[in-house]
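First comes one chain, alone, set out as structure tokens in the form predicted alone.
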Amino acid sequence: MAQASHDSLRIAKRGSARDARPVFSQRSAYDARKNSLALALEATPAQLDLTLSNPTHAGFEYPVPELLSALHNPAAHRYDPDPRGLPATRRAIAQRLLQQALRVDPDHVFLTAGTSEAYAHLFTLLCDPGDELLVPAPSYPLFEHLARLTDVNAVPYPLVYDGQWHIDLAQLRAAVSPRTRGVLLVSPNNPTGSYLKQHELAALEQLNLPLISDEVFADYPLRADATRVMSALQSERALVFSLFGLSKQAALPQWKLAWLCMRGPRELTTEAAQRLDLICDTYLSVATPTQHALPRMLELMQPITQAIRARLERNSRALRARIGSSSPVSLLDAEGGFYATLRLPRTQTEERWVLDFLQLDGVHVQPGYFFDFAEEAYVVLSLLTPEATFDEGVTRLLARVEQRVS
């Protein structure tokens, strides 16, 4: 992703220099210059792409005719907009969550055109311009851009690693200011693969701040863990907004449907629902045919999501088997999700490692700094990559590191 920067704003001028005034907003400014990896990819396209995160490009056989037939519903030709989404679809989502022992009122389910839109709605709900939201680091580099476009400040709190990932609760508490309006969570985190733990949720409840929990990867655990929170919706005290969607839950990012589920004290959820009605009603962005088709899509895609889980588990096992205790490469623990993180020797910069893998070995991986890792040198691999490509890419990567440090 391009990195936003106030310095890159170009001012279009009208009239003389004395009368110059900006045409475009500061919030929409960004640095359009390509980074070194993007330039290298243009010059040397990857032979083996270990960054693949789009399930529709990952070699799975989708039931295309059946998915398209799910849209052939006569009811979809009638437009009866509801700011929260069609009641029947929301009831189906609440029933799905109930099967996972998560009780959510269907009236507290809001449909959106993807989780990015759900984030934008929640930022609008909770924050005035200049307010702050605490966001995890490392994590997916989306929050900064979403926050900036809504005039919100994203304040990082660290995830730390000591053999397992966990929230640095002391630093999180220290990051809270009078302008803090909520805490963002990703469980499991992208890319660290760490789930929210029970003691972490209990500590977060003590802050008396709303929690926004992105749980789109929650259906892809790599192992069981009794200390894990299934969902932040299990909270008994906090105002919680949990985000899910077809993109990961059904491997259907192209259908652009997500659901925002809310739970918390009645006095807060009542007012939050009323305000979200206004926000969602302003856009009404979710297509009626997709809403009607959602229950059938979830059913049809179960074999694909099972195949995805099998591939993630298989590639994770294969990676662990390749990296022994004597290897100069370390595999960081991941509990779930699509990604694996490798720690590389600091004999050269992270950027140099990534460029070497691409230019010398034809292997494309993501550098840790894309995800705001606090130090070097890390690279992130997608476990969703088809097995043969993954194995060959890992072989070349490990060989390059061995050659460099020998």
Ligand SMILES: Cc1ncc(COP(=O)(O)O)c(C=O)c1O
Given for the second form:
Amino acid sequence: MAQASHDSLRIAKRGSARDARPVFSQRSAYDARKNSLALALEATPAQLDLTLSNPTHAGFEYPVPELLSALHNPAAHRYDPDPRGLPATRRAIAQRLLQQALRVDPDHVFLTAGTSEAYAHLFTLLCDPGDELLVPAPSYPLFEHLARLTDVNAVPYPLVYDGQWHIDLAQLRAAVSPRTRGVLLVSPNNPTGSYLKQHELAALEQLNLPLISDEVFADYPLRADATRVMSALQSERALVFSLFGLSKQAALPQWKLAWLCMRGPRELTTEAAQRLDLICDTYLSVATPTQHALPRMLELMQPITQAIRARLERNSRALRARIGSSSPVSLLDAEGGFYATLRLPRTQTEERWVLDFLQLDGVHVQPGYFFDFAEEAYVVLSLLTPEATFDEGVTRLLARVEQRVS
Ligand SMILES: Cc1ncc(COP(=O)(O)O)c(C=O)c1O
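Can I get the form predicted together with the named molecule as well, since the one above is the form predicted alone?
Now the full complex is given, and it begins with the chain already shown.
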């Protein structure tokens, strides 16, 4: 008995020596605990979901037979892998950009299985472990994870609001360090809806850093503005990688097809293209049938984009009409994209507001801290929400704030 326990102790010791060697990487570690909102949603499912960002769940009519027949192509049975993607597909993308007065060489178009993959490829192209990328805040919450999974440090630079959103250029310049390898832009940004402006692009060009510009929401302006740039690809100086994709532009995230387009000084684009070839060739992740279908998709997506734009405009108008100048809630200016941001009285925390809306009113909205707003109290509403749900959700939310502050 004593011997048995002695043996098992030795085994346990050997086991623990082996356990001292980590099994998992640091970069894949994360806090799996649920936040208070996730727990509250489990207990009280939302009656009115104003966070909807999946267009396939938003009640739009898709031309399903045409979409499926675009995939039905015998040519897709041949496998001719090209790290950049099928040449005809890349030409169709370059042609579409040309219609918007954006000139991109089809050889500088790379197809990826979604923009997240494009980001990961670009981080691999530009950064060694421990290098830094400047990322906007508030913005797309996925940057933190994308950076971490490639051992890159995401260093925030602020977007500031003074009736309109701007890049805080002084703070952005101050955030540049010897390890900075590029600047991320989202235009229009998620969730602020702010587009990159001409003077901001000019200031960014002075930094001599590669620009990664996410333009997946660019087809959804809520108004025109001559001071904005249509795309960072308009830059005549910087090495620019602009990201587009079916996920938002055609409202087909399940097609998993995005494209990154590059422009810049020839000596840099030539080497970048060669290196991206190796990175993309290592995965070859975009399915051939989808690549063949894309040129047809670019035609089919027009009515879908229009229907989405109509809803975004309608919900944005309805929201503006509901919030008067004497309201304790203010609506921040959004120039485009899928989201609206409301500033709430700081009489209670952002988290408390969001939990109250859910638990007392059945309304689910996202708190500003999900997107790294610098201060409280903001909530973000999806303008993609079907109209009736949106209106009722807004009514309940505004009534709750009125009741709390009166
Ligand atoms: C800024 C931004 N880029 C890209 C995406 C979508 O990326 P994907 O093409 O990987 O679906 C989202 C989705 O919400 C987004 O907010």
